[in-house]
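To begin, one chain is listed below as structure tokens, in the form predicted on its own.
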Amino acid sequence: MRSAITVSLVPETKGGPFVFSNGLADAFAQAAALGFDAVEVFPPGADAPELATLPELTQRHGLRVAAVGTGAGWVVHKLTLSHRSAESRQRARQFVRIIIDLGARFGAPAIIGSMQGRWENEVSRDQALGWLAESLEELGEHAASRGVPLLYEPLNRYETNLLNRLGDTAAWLRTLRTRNIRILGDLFHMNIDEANSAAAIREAGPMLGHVHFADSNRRAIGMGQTAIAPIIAALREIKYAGYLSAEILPLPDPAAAARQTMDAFRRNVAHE
């Protein structure tokens, strides 16, 4: 397993669950100094000028890009893949496609999180899931054509009413034709909706493609109530070899959150 930490380039997310928010150069320098393996990037779009510095930053600091988030599609543009409007869904898919292309340049998958949307009002759950499935079929294959998987993140019940548990998500993804979608297991979301996070990881098994390394209060591991040892044991049991990426609140401050994350990673994982 490898370590990663998050940086958001989206002003609207300032103070949200991203450790760094002062630009890529700052995030890469701090991540490298602390010994992280990679940085997970949350951009406003694939055309953000600052992204042009990524090739140089990854080379200079010896870090990889762990994943690229698509959440700005919702946060900034209010686009979802399950919207009742076909035109809106198409714009959402296009936003995700260009993020997939961006990540693929660095061998990194894109993440579908908040852009999955929800069902409400005149839209039924079956309709919303049907539209989401259509989008994931297309986007999963687009990612495959670029040589990377696509990550789908079950969110907690307060953020979506579509899919909240890893096991349910794995079962639903298996009904799709595309085989290029992996599950992102976020330990914060799992703390809310899973009865047992370690069991949920075993249920997801080889479909687990990425992990957000967050404690029960969405702070760094060790700053909440999560019992991390059984979770790491479950990850080892399924032979998970991906990233543990800190998508967490920058508390008490970004530097402290980053240090705590690396300390927790070293204590629980790095001796492998």
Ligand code: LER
The other form holds:
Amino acid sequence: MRSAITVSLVPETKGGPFVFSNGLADAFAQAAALGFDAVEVFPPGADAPELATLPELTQRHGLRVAAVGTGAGWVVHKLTLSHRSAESRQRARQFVRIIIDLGARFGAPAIIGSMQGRWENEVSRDQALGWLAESLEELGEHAASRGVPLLYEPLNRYETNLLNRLGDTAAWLRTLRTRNIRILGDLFHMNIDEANSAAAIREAGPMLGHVHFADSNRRAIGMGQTAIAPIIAALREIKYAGYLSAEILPLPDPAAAARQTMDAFRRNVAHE
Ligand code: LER
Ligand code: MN
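Can I have the other form now, the form predicted in complex with the named molecule, not the form predicted on its own?
Now the full complex is given, and it begins with the chain already shown.
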């Protein structure tokens, strides 16, 4: 398992679960100094001028890009893949596509998190899931053509009413034709909606492609009440070899949250 830490380049996510928000150069320098393997990037789109520095930063610091978020499509543009307007869904797909292309340049998968949307008003859950499925079929294959998987992240009940648990998500993804979608297990969301996070990881098994490494209160592992040992044991059991990426609140401050994450990673994981 490898360690990663998040940086957001989107001003609208201030107060959100991103450790660094002071630009890519700062995030890569701090991540490298602490010994992280990779940085997970939350970009505003694919053409932000700052993204041009990514090749140089990854090379200079010997760091990978762990994954790229697509959530700015929702946070900034209010697009979702299950929106009742076909035009909005189409724009959402286009947004995700260009982020897939951006990540693929670094061998990194894109994440579908808040872009999944939710069902409400006159739209039924089945209808919303049908639209989401259409999008994932197309985007999963698009990602495959770029040589990367696509990550789908079940969110807790306060953020979506579509899919909240890993097991349900795995079963639903198996109904799709595309085989290129992996599940992102976010330990913060799982703490809310799973009966047992370790059991959920075993249910996801080989479909688990990425982990957001967050404690129960969305702070660094060790700063909340999640028992991490059984979770790491389950990840070892399924032979998970992906990232544990700290998508957490920058509390008490970004440097301390990053340090605590690396301490927790070294204590619980890195000795494998
Ligand atoms: C995205 O990774 C996530 O976990 C969501 O809570 C963001 O809204
Ligand atoms: Mn997450």
